[in-house]
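The data below hold one chain only, encoded as structure tokens and taken in the form predicted on its own.
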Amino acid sequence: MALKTLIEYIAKSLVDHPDQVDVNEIEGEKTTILELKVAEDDLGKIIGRHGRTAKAMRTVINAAATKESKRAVLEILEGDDRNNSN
């Protein structure tokens, strides 16, 4: 399974808008970094209570990762970085 089909799926699966789920899956030469952006009121239920869920979407995607002898990052973006050029 694709490390952006398994976030996308984990993270739909959580929020309330899973409509607004985006990932931008970034492929190096070892390294795979992940972008994860959703609405805003979503953004509590990604991270979870002293980012325990973050954490455990992290243990997962490294977990699959590490089957292809590849690395994994995580990053959870905050807003709409698009918007935010001034």
Contents of the next structure:
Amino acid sequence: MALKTLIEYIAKSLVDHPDQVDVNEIEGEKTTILELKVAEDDLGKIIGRHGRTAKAMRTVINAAATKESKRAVLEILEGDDRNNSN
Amino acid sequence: MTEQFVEEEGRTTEEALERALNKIGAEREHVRITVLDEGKKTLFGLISKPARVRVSLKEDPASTPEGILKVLLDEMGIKSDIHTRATDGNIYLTVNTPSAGLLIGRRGRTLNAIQHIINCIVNRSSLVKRRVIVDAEQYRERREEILTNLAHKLATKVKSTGQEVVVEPMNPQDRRIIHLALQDDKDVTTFSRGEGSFRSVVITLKESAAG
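Could you drop in the structure for the form predicted in complex with its partner chain? We only have the form predicted on its own so far.
Below, the chain from earlier opens the complete complex, with every other chain and molecule after it.
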């Protein structure tokens, strides 16, 4: 099972800057955490209206994880976090 | 969809093709090539007529709705066989799979999620919006039948008790089925109430019938 490549594929297909998509997979015993980083101006595309796209991605990875009796968590991070203090 | 193409001239068909590929910005394997004119040369290599070729972009099979769905399902570990049908701007993708239950999910949740993602990808860059509908094991058809029956049953209840009935929260497609099922009913009327994922259909007596 390849949750990482699944999210990578979806994210890269949705954004304007696929080169800035980065996925980090942290595998636990029961839960897999996927950290998805995208360019700041691509966040909207990944999250979608009312968070619909993010929710859809979570549903899809959970369905894939269920096959292995696992759970999957998707965390969406902003790629560039140097400018956090405004 | 209108086909994109460029036409170029050159001393030879090869040269014309080279120019056309540069102009369209694509590799040879991604285009369809039509030689419009092979050109004519005189004995001393003087050109009497240039060669002309037309080059048009082939649709990359991996970027069609079917191709995207295939990749998604493969990555999810779902074996599938996909059929595509296009009618008036809508693209229907029907999936045959041994893991239909997993693909559909509770109340079609996974199926709807996949459908949403594919629609986002397909319509991301194109100006013409195409609606993609993903179905498995006639789920959408069966869901419509179940919801239509439910609508009629609840309408009967509203008529006998005179009190409104709130159907459980549903997504827009499902709510639409309920509204449509009862739109011609003489005694009851429907509307939606609530926000976001709590939005649900309310079935109530028509004012004329209630008064």
